[in-house]
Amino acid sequence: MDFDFSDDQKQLRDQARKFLAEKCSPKAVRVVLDGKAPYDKELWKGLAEMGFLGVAIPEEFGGAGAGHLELCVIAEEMGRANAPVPFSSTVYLAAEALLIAGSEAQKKKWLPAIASGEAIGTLALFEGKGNPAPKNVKLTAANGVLNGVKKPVADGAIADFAVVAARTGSSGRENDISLFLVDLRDGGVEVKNLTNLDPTRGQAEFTFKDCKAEPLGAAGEGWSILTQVLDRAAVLCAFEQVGGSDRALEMGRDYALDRIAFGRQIGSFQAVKHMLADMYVSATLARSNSYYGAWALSTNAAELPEAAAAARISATQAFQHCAKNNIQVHGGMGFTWEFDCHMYYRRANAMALGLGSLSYWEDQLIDRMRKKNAA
């Protein structure tokens, strides 16, 4: 079985990636990282433009149809650039919902101007400390009108809609949960933006006061829903995930062949090359899981819970590890702001927590293998 892409997707990425070079410098995203914009608007109007916003979505919708193959590619070059701007939370996230359990209504709505880049969407999943669960979720809906706090809510202060779930029952069980869209334009969400690892990523707390909603999906199904949501951006922020530890790779290579320490460069020393080759290790473990998953996410296969839970893992982790041993080969210098190795630490260790914490998809991991074992 060949999990390589094909020459048009590797034609796509190489495109992906020289826009990116062009428009998302480490210089780019320092004026969001040091300034008062939440993201770049300028990229986010090119990502539009050049149609990697609607790379998924279906045609008849305004994307270009290509499918979740393209998306993983353009999603690699996106961790690779440490892009600012709220890809993840609308394309992987609330443009997933839609096409999971919208309505045509919803889809006309929200899907051709996620495409064209005039919306913005993010998914209120989160109320505080914890993981995905139908028991975190606390927030209620009723009579068509929402209450209830959410937070963090990924990209949520520049968000045009949200995609949230609520609880609708009281049974205890999973179909207490069900989802709904809110149109944010319309106010009855208070919003304020929170404080959090990585500025070029916003994070904010929404307060739902009898805030008017329409179901998305059927009632009960929300948990459901989710699950499948979930599954489909781990497989997409794995890619993300692999793209910034490859280039976090890079910069240490580069730096241990650049810098001079007695009379030798550094990346001849034992110590340093034995750091660089765990890094290549733990990426390289990663694109292969993420490639299987994006396998399974391509052809809806029966495997998509344990290669999402798998790609999750083992990006999560090579992606940390790799930001961590690139300050370390930089050496006191990679500590500092004026070097970018802590943007893409920062990067790392917030898409850790983005879906759930890796002890989470741990647990998913392995009672989804134990389940179809028993099968």
Contents of the next structure:
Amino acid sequence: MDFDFSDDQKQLRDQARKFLAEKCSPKAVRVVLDGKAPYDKELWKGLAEMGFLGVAIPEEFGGAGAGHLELCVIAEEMGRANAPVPFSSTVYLAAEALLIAGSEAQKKKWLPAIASGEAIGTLALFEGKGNPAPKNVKLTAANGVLNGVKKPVADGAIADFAVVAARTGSSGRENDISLFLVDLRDGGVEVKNLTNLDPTRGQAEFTFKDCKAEPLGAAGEGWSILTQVLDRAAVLCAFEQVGGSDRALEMGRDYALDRIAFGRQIGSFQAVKHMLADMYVSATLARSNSYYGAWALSTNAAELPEAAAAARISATQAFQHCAKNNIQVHGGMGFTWEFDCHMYYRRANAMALGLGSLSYWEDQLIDRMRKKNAA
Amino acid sequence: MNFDDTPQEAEFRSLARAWIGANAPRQYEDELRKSSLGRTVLKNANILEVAKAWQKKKADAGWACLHWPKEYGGRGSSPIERVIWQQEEGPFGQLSRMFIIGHGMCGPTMMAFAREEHKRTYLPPLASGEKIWCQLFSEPAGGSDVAGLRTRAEKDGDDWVINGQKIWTSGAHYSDYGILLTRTDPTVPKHKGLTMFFLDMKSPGVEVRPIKQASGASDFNEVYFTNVRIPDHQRLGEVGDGWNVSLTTLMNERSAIGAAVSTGFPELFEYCSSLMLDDGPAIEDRAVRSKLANWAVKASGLKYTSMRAISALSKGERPGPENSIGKLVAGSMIQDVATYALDLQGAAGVVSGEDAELAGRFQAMLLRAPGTRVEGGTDEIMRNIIAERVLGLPGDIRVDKDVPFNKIPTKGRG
Ligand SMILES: Cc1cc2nc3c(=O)[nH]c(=O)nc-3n(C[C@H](O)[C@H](O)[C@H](O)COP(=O)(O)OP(=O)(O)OC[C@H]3O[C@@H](n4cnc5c(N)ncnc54)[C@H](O)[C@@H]3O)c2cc1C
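What about the form predicted in complex with the partner chain, after the form predicted alone?
Below, the chain from earlier opens the complete complex, with every other chain and molecule after it.
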């Protein structure tokens, strides 16, 4: 047993951290936050050049072929830096869906384009309120065309292609759902930008009217593929959330050492110390759950569904906890636009919803634990 | 990142499994499996005797205190082998709780500070459970503030003469030996005038008085010392260096207790899986599921945090203050879990003991849980440790830090 990242993986982390510190300063993030650009194109190009976008994509499809543990390492750094790029939608969702279910031709078309930074991808799953569930998919697919509305779609306004969940049957069960691949550059989809909690990662509404689409994976297999994609993305997002938690904790700690009130560093007040200690506790629990998820993901272990749900819940809670208390430690400064605290607060709360909300994953976890116990 | 056994680990596991399979006291397995914090487990046997017999059997076959050196009664195993053993020992590991203070705290302190001949004499019977040890630190004036203790040790020829009182000493009533922290110089600041010893609990002048706990049980005691003589060669560390010696003990305490504290989660999950509420099975209830999921990720987070710590240990890193997290999280969790389990029982939750649901398992847990948040350092002290020693925040302001101990203003408690 060795429950840690390898030295090579830690080196990769240092490399990614250094790169992001240089190319993705809070100032750079603010260009997107302030609406001056839909995402950081320079950074995206840089990430491609570093090989980070294709780190888990096999070499035959233009990636580095390193693996999912390496992707976890990079995800954590993306979260730390609060990177304003469509990393999660392209790399965790679209690329993973292609890896799991894509045909040879589909992989050849899109995966190298993802790795090189030429194509941004996303997953169009949600249709307004509600969590991932077959019954919530109303958009239809018939005779090779899609009709319906998807929202919110993460990074939808800048995406080049989308994996779309559609209804292909009427029994109301999981095997009614199939996945489709839509080249958004063909112009058959009406795209509307939506304002959202975290402007550093956009959200959009897609309207499909007799939009051409090609199947991704076998008909009726959509839900089972989606479940796998969401589980993998849950682990990868958990690492982003862990990175964000750690950064929020660090910001709070640094400020507590710096700010003087009542003639003392505020970090010498026990109420502040204990708040930071509790942030450390939740970040640590999340990190450990995420490591387990990383192991399950990288070995495709039977434990993955349960491990993914645990990582997701724990990391979501930790990031929300650390981000909100970081503002508290900063006092009034923390509530200004000028300080960076709110960027992490926004990201934490947006990420808590992106793959289905916390209560959805709680449900998943309990179901999966029951299944295991029954087995 | 690898959870599989290496070939050596697999071999160790099969050896351990085979030996446990052939030797464990199977007749108690079911009761041990159903035991939980705060509930005495064996109906028809004396748990102390059963625990001692199992420990002795393990020691004779080389399976006691796995990570200790062989010459002191251990096996010289790696940290990972220790974990494998615990996994294989399963519910029988409950029987070692009796020895946790001796094995987890006194043993390592002896190993670090006792003379070689004492180590060879005292450690093997401690490992084998033939002798039980206790930790005599806390006093009425010094609990969280350990260094506030007043028990005096005065040099008299080759002996030290001890006078004073300890309190909350777990297991003192059945202990053979103890490690004892005393004040040898009241004229210097409090951390500088302490000295550590070990002593025979049967020494003349030692009086043990059991204290009845809030839970109703009596696991801890007051211990009075009246002119108790301890030979100088039983001193641990230098005169006046007792604070540093005790830090070794406390650091080991955090990893020993931290890794051992139960969370109550497996018990609650099992309970909810079969419990019927008014509206149907508890496990189908949205609110129940949300609570369970929250505790599930805490329990798994703790489990994998300790695995990360063990991986670090096996690479030669030292256990650090981050181990404080285990007890801090598990302590309040088990209290909340027990409270919730009773809430699910409705009015009937008030009944405890054999007449209660599951023979009062959660009621016992509820009544024992407050102690977990206090023993081995309170929640507040744990948070201070994390804040100061992990995060590097300033220490609390200590008004008594540079004042000679005998000039510190005092106020009795209670
Ligand atoms: C079940 C049990 C078993 C025990 N076994 C042993 C044993 O075997 N050997 C032994 O030596 N001791 C033992 N103890 C004693 C235990 O270590 C002490 O009770 C504990 O350290 C707290 O000290 P105290 O009881 O004096 O509480 P106090 O120190 O009086 O604390 C009272 C309250 O003040 C808070 N407080 C105190 N100082 C601070 C601070 N600096 N910052 C913030 N809050 C603070 C505490 O957190 C607590 O809430 C045991 C205790 C229990 C409950």
